[in-house]
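One chain is shown next in structure tokens, namely the form predicted alone.
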Amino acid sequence: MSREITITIDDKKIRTVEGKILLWVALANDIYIPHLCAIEGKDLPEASCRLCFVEIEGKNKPVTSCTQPVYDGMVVRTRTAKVDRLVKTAFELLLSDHRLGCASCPKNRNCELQRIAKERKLKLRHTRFKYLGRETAVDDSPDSFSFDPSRCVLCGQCIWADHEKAKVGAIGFARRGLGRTVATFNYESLKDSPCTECGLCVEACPVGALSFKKNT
């Protein structure tokens, strides 16, 4: 049986249950930590977006809060010089492979990248790292939604929704490194894939990569 414990996040005392994941404990207590790839309930967190770093008293270096279980007496800082530097670098790296243009994006004002930028006072533009600018075609084949890979942040939220919620398995990650992308089997169009157009992947997308069509 899990026991109740007390932890401290940014000087706020919190009662929680031992072993819970720190990110979800913080968010449940109105303490915002940037994140894109974290999925509550997933057994093995990806920790791929590198945005949810925090510092924990007694540890030599920052850790990703999406992989860190809580324990009694834990003292956490979500904002330190080290954490802010890591989050800023991770954010800028994400933007280097993300087509900007918020005004024309279907997720404008409801985008997780915009929220992170606002919360951490980061610039939504390509600064240190140049935009890769790879040519990617928009898959407009479904009747109800579109997929624009140039706006994808590879968080895996749509894949989780497709596999674990919809139980379809129409999409997945393909290739590695800079060529990594979300795709259907054999790179066929979504219309030609097993996709049922249930819309769960679109609802899961935190940015403007997947969006419902206006007539939907």
Contents of the next structure:
Amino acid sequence: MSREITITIDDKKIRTVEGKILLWVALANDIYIPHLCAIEGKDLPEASCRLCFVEIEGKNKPVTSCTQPVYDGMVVRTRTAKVDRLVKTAFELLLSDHRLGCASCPKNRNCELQRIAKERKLKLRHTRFKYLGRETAVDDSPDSFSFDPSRCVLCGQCIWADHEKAKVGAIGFARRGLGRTVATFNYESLKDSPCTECGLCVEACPVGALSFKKNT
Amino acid sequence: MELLKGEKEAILKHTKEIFQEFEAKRENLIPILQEVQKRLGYLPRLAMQKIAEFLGIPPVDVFALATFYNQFRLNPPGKNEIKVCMGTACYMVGGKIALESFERRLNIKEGQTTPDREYSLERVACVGCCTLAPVVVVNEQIEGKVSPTRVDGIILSLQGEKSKEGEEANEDTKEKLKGEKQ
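Alongside the form predicted alone that was just displayed, please also present the structure of the form predicted in complex with its partner chain.
Below is the entire complex, every chain and molecule, led by the chain shown above.
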């Protein structure tokens, strides 16, 4: 498993170790691949955001780079017509359930969605899929931060931070399909949950769903 | 949902018995939940907390799984179980309207139970008699072509059956319902 190999990503030769996950190899070598749900160190990747597609020579379909181990002589393309189409659709679908209004968002200019839009020249607007605009309630019960589900992209970064880093276990995914949300046990407020307000989940959030309250 | 008298004891007793049949491993979570629901009719919050304790995982992980699968219900079945069909045919001719009428009349949402546990309301997929659409199944009894007026009729007839059982009991629940609303 620890054999040194050479792979090619977008014509760039990269020396790495066999069995590593392609997404992290690419990112470590300054090749940007959009991603939201991937977590380095997690055994089974979620592969749910569908943004990290790449094409590999010899495979007839694009693959998610967060699930793909590298092998010797691998030739990867991060930008092809097929990849761009998949990523564009996935991004538009994510936006269809994401409240925009970046100007009033606490993560403005520090948002992963904005970064992806910029890198891939995608529009931060509701275009093909109209905005669902579901009614959600903001939970601002904690003293130091608040949670706005309407800006959540369901990447699971906060849940990983809560379970594996903070070892608290206050939040998790509830329900499924369009009803899927990040929730506490029995949908109680964060204040009533085991949450310790360590803030690790807020730091992990790539978008404006979890944000620290401004000291006033 | 408030627990009934003696229900807490029943939950504790049954979960304790069930835990003896299983190893405290995470992969046993689904079979345990199924067994709890088989015995208690639903998954009470207290039972989920006990299961989490038993398996050594956060309660929210049990909750996540219980809300993911449609086979698990978090609210107790009512004395009268109302199932509104949301199959294609029923949906097209106004199954949603029937469901919303029930929601308004009973003052609960789909998947919930009235606080007095008289009625529970849920949506189901096709019941198999699309010519009668929109279909509602009340206590295993099929009701066809259910309009909002028919919804009122169904509830009235269910209340009528109840008042036969005893006028006073009915008054009690009404009072109770009023109290809950306030």
